[in-house]
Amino acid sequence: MMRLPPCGYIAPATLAEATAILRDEGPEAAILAGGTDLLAKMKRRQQRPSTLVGLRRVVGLRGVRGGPRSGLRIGAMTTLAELERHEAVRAHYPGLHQALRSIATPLLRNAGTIGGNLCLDTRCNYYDQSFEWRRAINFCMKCDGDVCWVAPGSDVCLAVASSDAAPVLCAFGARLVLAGPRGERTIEAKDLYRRDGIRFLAKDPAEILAAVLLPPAGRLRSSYSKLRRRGSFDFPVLGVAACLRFDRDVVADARLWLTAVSMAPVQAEEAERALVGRPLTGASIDEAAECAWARAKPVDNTDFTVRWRKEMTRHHVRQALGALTSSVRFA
């Protein structure tokens, strides 16, 4: 049986003093939401904090409001399993919505955070396992070492992204707010990402991912696909977020994004280009396709060949897309 190691847990009822005590603490503290990700890593001896900031006391940093209308705000410690139950989700993003209910299991929803799976850690093959196996390799430079194994000569870690959540509220448009020890600050979900496996969110690490502004649904019309092995559980070895607006048969806008190619969502510009100003046919949606594949570029530390996975670019970006042509006769 694989234990916690020691250390010590904080719950504060306040954004304010919980900023305070990630500040103080430095480091050697951890941010505690749901803990399905986190709790997991301690136990494997991946990370070692000191201290865990729980946030299921804080007020304000839970539940959904607004409407499709005004757009929703969601509070970072809404459980995924609320989320996908939520209305206004089910109805007006399905992107996300789709996105949600791929996450892990039903109970591990219950218990996982939107602003967990935001900040989710990045994962290899090399760094997902367990300390003895780690040790015997003389570990890795996320954890412990100082190489990275997929890329002996890279100076960057290779973890890949694995949010299923991202990519959709980067395809959105979404906003995040950020809380820390000098107030609040807003930014676009796609800012809080860096192509790093190691230090992989934008953000100082006494900021707490406070909530998500989703945009107004309006015209909008969303998608997910994912590919992983198993049909539940896993996480995405490629995921692809589709987000289009319509001006009656014609795309306006279209955003692309992919996910688990890279250090950090992937957004496939030559493909939103391939399909602005032109019907949503198999003709557009297979040139988007062919951009996106070029765009992919994932390498060997997850699940699969590497060839093959890039290969699958093309037929998940077609079944995202696919699914919004039947959209457009309501745009």
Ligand SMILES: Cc1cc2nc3c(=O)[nH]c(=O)nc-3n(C[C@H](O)[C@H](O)[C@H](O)COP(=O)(O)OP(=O)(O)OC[C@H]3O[C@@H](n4cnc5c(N)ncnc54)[C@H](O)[C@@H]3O)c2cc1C
Contents of the next structure:
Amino acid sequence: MMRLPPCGYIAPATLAEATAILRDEGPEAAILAGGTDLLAKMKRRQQRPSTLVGLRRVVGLRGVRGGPRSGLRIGAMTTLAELERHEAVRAHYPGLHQALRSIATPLLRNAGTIGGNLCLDTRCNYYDQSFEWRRAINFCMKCDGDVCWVAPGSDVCLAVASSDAAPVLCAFGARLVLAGPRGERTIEAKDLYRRDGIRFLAKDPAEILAAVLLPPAGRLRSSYSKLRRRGSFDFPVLGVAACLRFDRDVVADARLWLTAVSMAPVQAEEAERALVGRPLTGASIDEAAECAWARAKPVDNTDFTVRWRKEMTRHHVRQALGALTSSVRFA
Amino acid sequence: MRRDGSARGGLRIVGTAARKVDGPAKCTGALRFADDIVLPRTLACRILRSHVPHARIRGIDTTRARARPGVFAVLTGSDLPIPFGILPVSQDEHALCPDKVRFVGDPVAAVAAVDEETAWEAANAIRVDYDRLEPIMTIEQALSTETPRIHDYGEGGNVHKKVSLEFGDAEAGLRDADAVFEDIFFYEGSTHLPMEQHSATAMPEPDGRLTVWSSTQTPHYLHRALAKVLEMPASRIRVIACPNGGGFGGKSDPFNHEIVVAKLALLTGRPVKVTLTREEVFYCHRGRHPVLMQVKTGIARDGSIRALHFRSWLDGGAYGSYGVASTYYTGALQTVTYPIGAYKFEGLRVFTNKPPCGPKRGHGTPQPRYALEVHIDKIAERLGVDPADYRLRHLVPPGSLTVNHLRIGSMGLRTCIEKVVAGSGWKEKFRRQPRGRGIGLACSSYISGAGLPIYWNNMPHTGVLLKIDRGGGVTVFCGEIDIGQGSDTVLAQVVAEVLGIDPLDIRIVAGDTDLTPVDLGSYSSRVTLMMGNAAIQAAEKARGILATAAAREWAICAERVVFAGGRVLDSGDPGRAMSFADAVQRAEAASGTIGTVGSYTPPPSTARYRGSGVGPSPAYSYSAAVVEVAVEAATGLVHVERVHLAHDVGRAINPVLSVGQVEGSVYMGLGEALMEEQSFRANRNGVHRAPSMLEYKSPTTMEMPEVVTYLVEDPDPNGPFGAKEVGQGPLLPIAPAVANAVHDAIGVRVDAIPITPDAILRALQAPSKRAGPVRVPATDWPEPVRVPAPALDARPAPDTRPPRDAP
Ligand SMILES: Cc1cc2nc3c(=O)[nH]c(=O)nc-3n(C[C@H](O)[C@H](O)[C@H](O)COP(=O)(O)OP(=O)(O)OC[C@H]3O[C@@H](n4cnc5c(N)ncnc54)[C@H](O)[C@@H]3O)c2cc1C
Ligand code: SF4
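Since the one above is the form predicted on its own, can you give the form predicted together with the ligand too?
Time for the whole complex; same chain goes first.
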């Protein structure tokens, strides 16, 4: 990797100041949180912002407030490591805890933030390469080129959503606070994402993700199952987030979200329907796994073969849901 | 770690876990790797590399690059027209491609500028006009494509080298065998992945000389290449090899970037430095060749191998590198473990438009060893014999001559097998565990240094110069270079043993062509054996000088003088002693400044056929591995739970360093066995799939299983204190042991490395319960060089020389 290209750096002290700078600088500016994603992309010349707007000094963006009864408010600049160690997250939102623990490496989690994770660039083996490498394929639609090499007939970029936390937050029905030049708004986590590998965030570039709002833990049971090559480092090749609400031993509500199979986290609605209204059993899990399997359409832009990745959907849905059978408490 | 074997025989320092002499410097960050060389006024160099896989260069326009502020010099191929290459028979590389590019990453132009960013921007401003040629990406394609040719030398078309050797009558052996077995295997290419990226700095000296610092395993060969390409007398060039942050064979060739910074330094009159990006390291490569193999074995009723016919097809990449030797190595060492009646080997290497392959750890032998050991596992199964027992029944005897005329010295494989079988509980586990759990065994052997140098000469392979200061300090000069394996420490221990002093009182000066005698380099597992023998020689001479002086002082005969604990003593009178420094001062007064030399040349091989240069070695190490796995039938994922590895190292000069080499080998072997692939997108301009540490998948500590190491010490008469190699051998049995364990676990054969979960699922679904290659390309093999097998009674010729032991 080359060293960072020259660029400007501003560290505003307030959100208002930060959003104003972003508005004024336009698309040439980029928000810098922990930098674990953005700086590497700049070193590979995938992104070349002229100004970095660092959020490090902005007050009130870091830390967790609230509790499992009222729900949590997580500042966007909270590091993944802080969140992973947070007692309420570990005890009451186990799916999120599992996802956080599986992100990158312990060192990267010390620097990486939850905000950066949710705004993580989409990934593709044709895009996450140096300038020289991309030049050898004559670039691609996502950066400097006009063809998609994964699917040359496609008119959208198919780069994959690769955040481990995003599908869990979608499954929890979490909400996000966005601060923009014209004030704050709150949206559903799932509405942050668009099925477009290039314009994958449904927000204005000048909007800053300020906080994540987790609902009360209540009777939610959650889990996350991640497929990756190795026990550390690797981005998800498939991630399955499950969040179930039980009414006695019957599944009253089910949310099943997949990541790394599409440009945005994907809701496996047929699989959810297969679970609701009955106890969580081997048979219902198998049915859900089958539905999810049909839904997963991996393309050749991550590690492993496409065929095997699709095959693994069943297995990981079973794993994610299987983990919840043991934690079912029959009242 | 457990040790077994000969008693220490009075040794005090050899055989102990002496502290690494470079340990504190490494731990504190004080050690200077090549990238730590920072000189005033240094210019940064960036190299423009080809972005097309195969093309003729029609023109290069550097005007825009030269015009940029901060740019000091721009080079293209015409500035460095002389070709080079590690082997005299393959001088097919240029520092910058003059007229043709052969893979994505081939160097085309270079810029020296005030800083890296300026150099990079300028390099990208260079316009290269390419005339594209059809890229050749596979062995099959290379064989079937007469033109275009990647090189205009070789064996016609895109075949670089063909080899055919026959020892005894293999056809007859196969015909007369009671059973014949045949298999086809593939072993994917993989790369070294050293932590340190290559870096080189060149500095012009005021008197017209040139100094080059580099992370190289072979300063002597770099020295020769620089002199040749720069057309400068070697006496004006100084190469300093910096300690390598891992080499594994990836820093054993002279490289284009080293020559480029040297030329740029001469042109600009300023120091010039380049540090490769990780991606560029993937393009330097010289890693494991992808090899397709066909094995045919004729077995007698008693299970012995009457004849073996082995064929290999190597995918060489774009240049020769060590490839001719690699080709021979895929056929050389099949013979040194189990006796073979007659042996035929046919090997072929093709050129393809990919980074050149070369001598990655194990050089050319992990692939055939994998094929042979899985093949034998299948044979044992068909014969209904436990594969451990099969091997124990058919072992090459120590001191014997193999069918291809390799002279075996000590041979501890029997003990190795017994150790891992007992230690792993093999008898209770093999074919007896529940489905999903498996255990597999494999053996191997490796050379302790090649018998012949890379370029023909009859000079020593290594030299050691030893100088003793009046204060008792000893400085040892040797051209070897520590690549992390601990050769500096081994050198200090060997000298300390002979002189009876503390290894930490010895300063090592290594890898500097101005200061140190030639050592051919840290490759081929040669350093401990060769440098060790030379060091013993130099140290014994020095000891003789000191002993004579002390003997004169005490008026006794010199034989009575012994050296221990930093003192010189009279073995006949325990009360009489002087410090080592006192002895030095007496000796210096008596006979002048004390400096001695030692050198080492391997014993000549008796083999005299074309190709007999590859295989002979002063000594062969032996290893046996048992691997325990759990395999998930639903996913095909393999979890390696434990590896037992016994290695006959002859003598562990430093047991902790030896175990380090074993564990490192196991790690690297597991990476190859289960995930590593240096692979390319043939349909996308031949780009490397994933030239990064994140996406080129190699195991992390999370994947590393427990390793139980058994050091077996069967001293070899040719080794220093009996020592043999340990740096490469233990890697070889890992992949086949994993494959055999997977079969034991779920009954499928994956005859292709790496054993991916996808391949396991495919094998489970296949009626044959196998995944792997099913055919080999039609090939015109040349008439074999026919060599009579040594007469059977000549084969077990026990070596009569006593093992070299404590002085
Ligand atoms: C080797 C490696 C492995 C990795 N593995 C994983 C993995 O397994 N799973 C995974 O999920 N991630 C992984 N990551 C990705 C990433 O580092 C983490 O997801 C991390 O959380 C990103 O956070 P950051 O604070 O460093 O983001 P940055 O790099 O600072 O920013 C990332 C992006 O988000 C934008 N951004 C950051 N904060 C905000 C905000 N508050 N509002 C709006 N936009 C914002 C930035 O402009 C940038 O585009 C890996 C990264 C590396 C280098
Ligand atoms: S999916 Fe297509 S367009 Fe998007 S990054 Fe990959 S190759 Fe480029």
